[in-house]
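Listed next as structure tokens is one chain, alone, in the form predicted on its own.
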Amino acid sequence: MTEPIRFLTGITTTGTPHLGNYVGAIRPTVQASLRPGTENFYFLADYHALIKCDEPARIQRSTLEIAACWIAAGLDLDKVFFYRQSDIPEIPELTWLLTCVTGKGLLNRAHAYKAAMDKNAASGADTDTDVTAGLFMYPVLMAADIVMFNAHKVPVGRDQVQHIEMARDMAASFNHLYGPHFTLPEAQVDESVATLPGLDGRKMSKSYDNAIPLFAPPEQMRKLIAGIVTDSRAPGEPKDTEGSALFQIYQAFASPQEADALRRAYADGIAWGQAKQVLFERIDREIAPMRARYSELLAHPQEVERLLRAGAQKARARAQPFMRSLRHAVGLRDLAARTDAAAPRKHDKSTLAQFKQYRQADGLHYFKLVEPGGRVLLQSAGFASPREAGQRIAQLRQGDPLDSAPDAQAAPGVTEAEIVHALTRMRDSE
């Protein structure tokens, strides 16, 4: 039987879902959960929320609202794994195991950490001001979320691709040390997923205070839609759909035929007030049935709690036995259990990568790390003498971190984890 493809998606519990969240994440994941031949894991990332929010009541409320949104939007909890991150104690335990195989140099390159340091540097503050260990370790927790359930695909925006690549590196490092336990995840960037503009035309976001809450009462939603920024063209004047936030929001909800009809109305000079009424009616037609279910869930938080606990039990049925195997792999074992004495791992030298030194026409000396099949893993810059090149090779063989070697870079398409693994196997064979 073919193994199902596992997809995993999480939403951080720090705010009230808005139309942009619905169009960009909630609706696509509900639709995706119905695909045959897949397993789908959806979770509320409340541990991640602690990194950016120190308001307990807000995190609790957001967790309730986001869970209720997903359920109200039609997520079939019998067909998916739906859980709260903090209900899976195996995730923070796995985070520590991954921490122990993750190079600090890899985490130094995380975009969020670098952005925080750059912001401090630009303001003249100490580079680590307000940078918590939680922010620094965020990619490791995210990796644990993903590899705990051996997800194959992780739908993300382009700004999150780096985190999936880092998760691959961590999983590969663990596999190289302890055996093939983890599937290496892949980022899935869906360019067709809509990014909604907000009331002011910028990306809809609570941080810009330009969002329309997904399940706002009808009159509040109507009032917010009436506040969408438009140009000064009067009724009867043709209007452009390009660059129109109102039209882009409508297009995210409408069928192609409905979108074409409004496009023609723009060309015919529809009044902005009328266009906004059309938008309100189209959104409300889709949202109204869900709003009733959402309100019911908010009024009965104990029901949401029951569903999340049931989801956690279902998810832990996978996580617990897997965590036991990982604990055994790293040596966290029953002391009374019989084990063979640890022995140095030896490798057939014909399967090991090798360093090759050579001289180019420019008179400089180079080296590269090459797999038995000829694939280049690491390429050096030029050195003035073969002795200098040899000294650099010796440092790398002894475990010198790659990020301390600007004179030796990974070949295109090669991960740092692959190079570390090749060097580790070389040392083990000596």
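Positions refer to the first chain, counted from 1. Quick caveat: nothing in here was measured; it's all calculated off a predicted structure. The term rigid core refers to the maximal set of C-alpha atoms that superpose within 1.5 Å between the two forms. What changes on going to the form predicted together with tryptophan:
With the core held fixed, residue 379 shows a CA shift of 2 Å or greater between these two forms.
Fitting the two forms on the rigid core leaves the C-alpha of residue 421 displaced by at least 2 angstroms between these two forms. Residue 389 shows a C-alpha shift of 2 Å or greater between these two forms [criterion: core-superposed Cα displacement of 2 Å].
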The other form holds:
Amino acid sequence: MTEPIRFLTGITTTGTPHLGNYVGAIRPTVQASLRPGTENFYFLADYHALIKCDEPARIQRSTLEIAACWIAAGLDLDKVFFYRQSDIPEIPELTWLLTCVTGKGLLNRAHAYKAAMDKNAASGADTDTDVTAGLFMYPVLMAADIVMFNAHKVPVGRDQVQHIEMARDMAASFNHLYGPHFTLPEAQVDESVATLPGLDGRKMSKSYDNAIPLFAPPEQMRKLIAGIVTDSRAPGEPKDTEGSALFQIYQAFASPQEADALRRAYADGIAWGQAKQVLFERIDREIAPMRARYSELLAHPQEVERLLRAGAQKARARAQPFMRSLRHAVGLRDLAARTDAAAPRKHDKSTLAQFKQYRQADGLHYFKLVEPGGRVLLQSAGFASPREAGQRIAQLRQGDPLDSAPDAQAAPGVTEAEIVHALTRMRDSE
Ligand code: TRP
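Here we have the form predicted on its own; I need the corresponding form predicted together with tryptophan.
Next comes the full complex, this chain leading.
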């Protein structure tokens, strides 16, 4: 049995779910959760919400709405880990452990923090004006979310990729100091998942005030759709699908055949009012079946509360024992417990892994990375000459990412984090 691939993603609970959230996050995660061989962790990032929002009632409401939306969209709660971040006290605890291995310089480089500083500088204010330590620490909390469950893949929008890279750096720093505890996560940006334009044609976002709430009552939804920007072409005039927000939104809901039909209608000069009606009906067809369940959940918040608490219990069954081992690793220990004298010391060569080069009966040259106890961490493919094999080894020794040397693979059951850890220790002892 191979280890399942773990996917993890969260939504910050500061607003009412809109069409963009649905198409960009909710719908793809519901579909993805059905893949065999995967474990899926989806959560409501309410600690993150505190960084952006100081209205308690809004955070409470948004948490309810986003949870209800995920459930109404068909998430199978028996198959996934579905929880509220603030129900997992191990997450802020882990945030502190990561904080202590994270360079301040790394956080200085975060886009969101830099943007806030730049904005202040541009307006002549002190660079720190209105910048909370929470905003500065945002990436560490997010890293804790991810490595708490040793997620392999983190499906996010492009704007979040830097955060995943930072999480990877923090996990690697921790592993380097304390041993291979964390899987190094990777961002997954799905190009086929649409980024929806909003009413004004810019990216649909609650901060632009251009969003269409997913569960707006049908009449309100129709009115909002009528307000999507178009050009001034009259009925009968051919219209461009290129750059048409209306068409892009339609495409995110329609089958390729349906999209083709609307493309032809554009060319044939469909009136904007009629195109908007087509869009309204297509969205309503997908949303209407979920609306009843959504309304029922909003009317019974205690039911959502119950489901989230059950989800938290399931998630904590993973987080609690893991946190115990992490506490031990950093030295937060039972005072009577024997200290781990056998733990490898940094500069003791006898505990380091080694590369071994050899030739096989096929005439090719191979290498492997072997722990002192003989366990193989990494196995290469065959190379034509010892020189080529040696070059690959040199690259790995210098810290090139593993996937830049695809002809050397982790041995079965070995995680990438373990290999990176072994290579880092070898480098450090040189
Ligand atoms: N920062 C993410 C956003 O605003 C939400 C989030 C919080 C998240 N923790 C996460 C996403 C962990 C992925 C993994 O979109």
